[in-house]
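Only one chain comes next, encoded as structure tokens, the form predicted on its own.
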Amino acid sequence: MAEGWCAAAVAGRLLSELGARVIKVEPPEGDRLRRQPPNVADGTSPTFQNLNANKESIVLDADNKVLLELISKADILLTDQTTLDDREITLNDDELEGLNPRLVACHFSPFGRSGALAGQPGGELIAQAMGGVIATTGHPGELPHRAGPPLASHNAALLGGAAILSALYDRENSGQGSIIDMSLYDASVSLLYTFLPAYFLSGNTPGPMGNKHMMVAPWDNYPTKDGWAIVCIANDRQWQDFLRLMGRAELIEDSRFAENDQRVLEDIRPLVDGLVVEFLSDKTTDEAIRLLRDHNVPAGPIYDVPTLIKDPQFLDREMVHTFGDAIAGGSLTAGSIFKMSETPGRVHSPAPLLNQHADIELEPPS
């Protein structure tokens, strides 16, 4: 039970790539994403197509008998609090256990099922704001802003998927299902794991740093002759490789730069960044990145979406999938992120038509 672009719907897409049979329960008028612009010629929304590839569709009946029957036979139930509230559907834990003791039910919500804000409405932007993410974005002295992608929802989906797989593994021994409480708020907080240690140690509040890293230097976007290059030097060995590439090997022993703990200091970081800027100043982005990578220095360009989808790495990793003939109007969707030797992720069918699988038959849970 998950409408729109929400964590539960994303989790369903991810589990489907790993081989799960995912049945989407929709209202009679269909998921609202089916009507979200931009629409293609037949009225189908590419947003819906992308999120619901691999899934099947049935329509919710007036008395919820179809939903309850599905729950009684399913291995996993994914629910979204906002969807259940909108549809005035109540599914309590005792009822679920009575229907199916082996059921693994993962409930996604803005704030979780416990705590002062349990059951309150919310969403992606609020989760990023209250979970501490927004306060770390932007550049110093500027208004913080949300992260572009829906980080809270997608992180909750990934964490929920991990919890589901753990619960299924436990069920093999216990024979008992599980109730999983997964919130966008918690998923946002978990993204601060790299910020919290410094606060616990010093009390310094993590704030906007642009593309810098509070614990590592150099780490930022730097100007080139024709654009920008991201340079992320994660350890002292990579820093030494960079100094040799610049022809400044004598700085390897310089006490100001020798160790990362010194390079991140407020009065030293500008000097470190200045060395990178000076090195890149007479090079194009392509030249700079090629040279840096050849010398074991992590670097990359800043891509927009049109550039990304033409990138050889993107294509080699099969991160886009076409159903049918693209020239004849076949639909596109994101490829699977799961690269595995034995059970790789698979995108095998386009998003379903509304109620396309009304006559499905299910076996009892395994």
Given for the second form:
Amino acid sequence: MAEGWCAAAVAGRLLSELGARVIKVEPPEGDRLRRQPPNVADGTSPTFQNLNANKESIVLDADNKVLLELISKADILLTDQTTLDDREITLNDDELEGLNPRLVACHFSPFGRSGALAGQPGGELIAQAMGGVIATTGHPGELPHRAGPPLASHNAALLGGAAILSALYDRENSGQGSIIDMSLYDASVSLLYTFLPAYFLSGNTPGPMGNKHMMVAPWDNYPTKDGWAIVCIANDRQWQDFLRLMGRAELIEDSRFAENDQRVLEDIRPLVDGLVVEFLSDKTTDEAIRLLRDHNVPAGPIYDVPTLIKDPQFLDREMVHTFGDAIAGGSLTAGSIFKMSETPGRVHSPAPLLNQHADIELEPPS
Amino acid sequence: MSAPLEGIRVVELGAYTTGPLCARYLSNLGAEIIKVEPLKGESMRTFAYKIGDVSYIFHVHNVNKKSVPIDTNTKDGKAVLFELLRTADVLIENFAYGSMKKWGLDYDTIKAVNPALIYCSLSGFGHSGPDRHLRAFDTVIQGMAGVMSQTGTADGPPTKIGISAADNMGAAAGAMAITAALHHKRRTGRGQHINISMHDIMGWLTSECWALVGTESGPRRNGNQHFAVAPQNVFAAMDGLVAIEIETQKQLDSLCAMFTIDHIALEDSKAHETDIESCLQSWAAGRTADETVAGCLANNVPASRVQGIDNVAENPFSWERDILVTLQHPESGPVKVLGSPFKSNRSSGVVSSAAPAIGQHTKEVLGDILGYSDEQIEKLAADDVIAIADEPSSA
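Could I have the structure of this protein in the form predicted together with the partner chain, to go alongside the form predicted on its own above?
After this comes the whole thing, all chains and molecules, with the earlier chain placed first.
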């Protein structure tokens, strides 16, 4: 029960890659992603196809009988609060346990099912806004930005997946199902481990730092002769390697910035950034990255998405999957992130047509 | 109340974030975590922002764990580690590709020790592909995986997500893969090798916009807007920022009713974005952030504050949800750390003990689990194969 590009729908896709049979319960007009531009055609869209590969589709009837029947026979129920609110469906715990005491239900919501904000609406943007992601993304002195990709939803989907599979594992021992309360707020605050300590220690509120790292320097994207290079000098050994590469080995002993704890200081950081800028000023991005990597200094280019989906590393890992022409627009979907020697994640079937699996017959749950 | 992974034993050979955080997530789900660290302690202990002489982040990532320092480069140390691994369900490691092999701890070697072990490798680019040897750090990965190209404004530079997204999500993905592998282990008695790539995960994160590849605009940086649905943006109220986010037709209808705008179909909403946003901006500009949020919510329009780190830390809701908790540390006193994101009607998530001192649990683990005598343990410590924490003076 999850429309749009939301945590519950992402979790469904992830579970399907691991072998679960995932049935998408859609409203009569279809999931809203089917109508989301670009390139909507024939009752679907490339974005819908992308997220919902591997799944089956059944349409919700007026009195929700189909849904309740599915719940009574399922191992796992995934819900999205926005979707339930939109369709005015309530599924209370007693009802679920009555229908299927072995059910593992995972309710995804922006703020969870307990506490002062329980039930408040929101999606990816609001989760990022309340969860501290926006406030820490962007450049100092400017309006902060959301993480472009749906960080909060995908992180909650992964954590929800771990919670679901754990509950399912426990069910084999206890015989009991479980009702999981996975909030995007909790999942997003879980990401703040570099920022919260700084606040708790100093009382100062860390804000966006562009591409710098609060606790490590030098670390940024720096200009080269023909573009940018990311350089991340994570420790003192890499700093020393960098200085040798630069031909400035005499600075290794310089007591102003020999240690990372010094290099991150407000008045020292510009000095060490300046050395990196100086090193890169007469090199192209490619030259610079090759040299830095050859000397064990972490560095890399900035790729756009069209470059990513042709990147040899990404393709070698089978992270781009294309379904044939049969589907409107031909469509790309991500491969499975679960690279496992015995049970590798699989992308096996294109997304369903609306109500393609109306005649579904389900065995009672295991 | 019982946590679902009670009885599962995890050995963590981790450093910094991804491995230790993955293990911490499993501990929140009830697993026992034995942190095997170098004799002088795991690298994160000395990282910036310290409480006493231990990094605050170390405290955050290592709650619930047992510390057993072993010098695994020695023959005797390796023997102790292998004995531990024979009793374990899961091994988590997040070293650079090739390191475990160099140390004689690669999957094939460990599989011979315990074929039922789930061996989870978390690395920058995974254990295959031309870039597998690259040194990888969060920002490098965000850059190479397209994430930075999608974050920030169209006329500004590519921007990383402020938090360490790749480190973080690698840990969450590892936790999900490991719990899946536990099912296979129970059914078949077989372990396996999981190799998670942070680069795969960051690339996967961009997939929402892949449909734009080849279109006129292409995938681009959209500031706080969404590429296909409007309005979604951050607006300046009198005293702070407010996020307003429309996801569904019903919510868009509510917004239109609120401002007496004629019906707009959700799929056409981007065409009306400028007009709607200017309504919202002038409305917010005359109100405080709290009034703006309350006004939107009263009209069934989703909205929230944009919380700074101070707001997250001080909001009673964060403590009410137990996503922030205070633990007592024997030396540092009360320490505020992250709680468990895993909550259910059967378990509220385990957050039971503060991060361990180096070697705090050596005697307990080697004695109780492996049955070593005190004499054996003292001898291994004297030979610098293992380390034991000083006895706390109050004990």
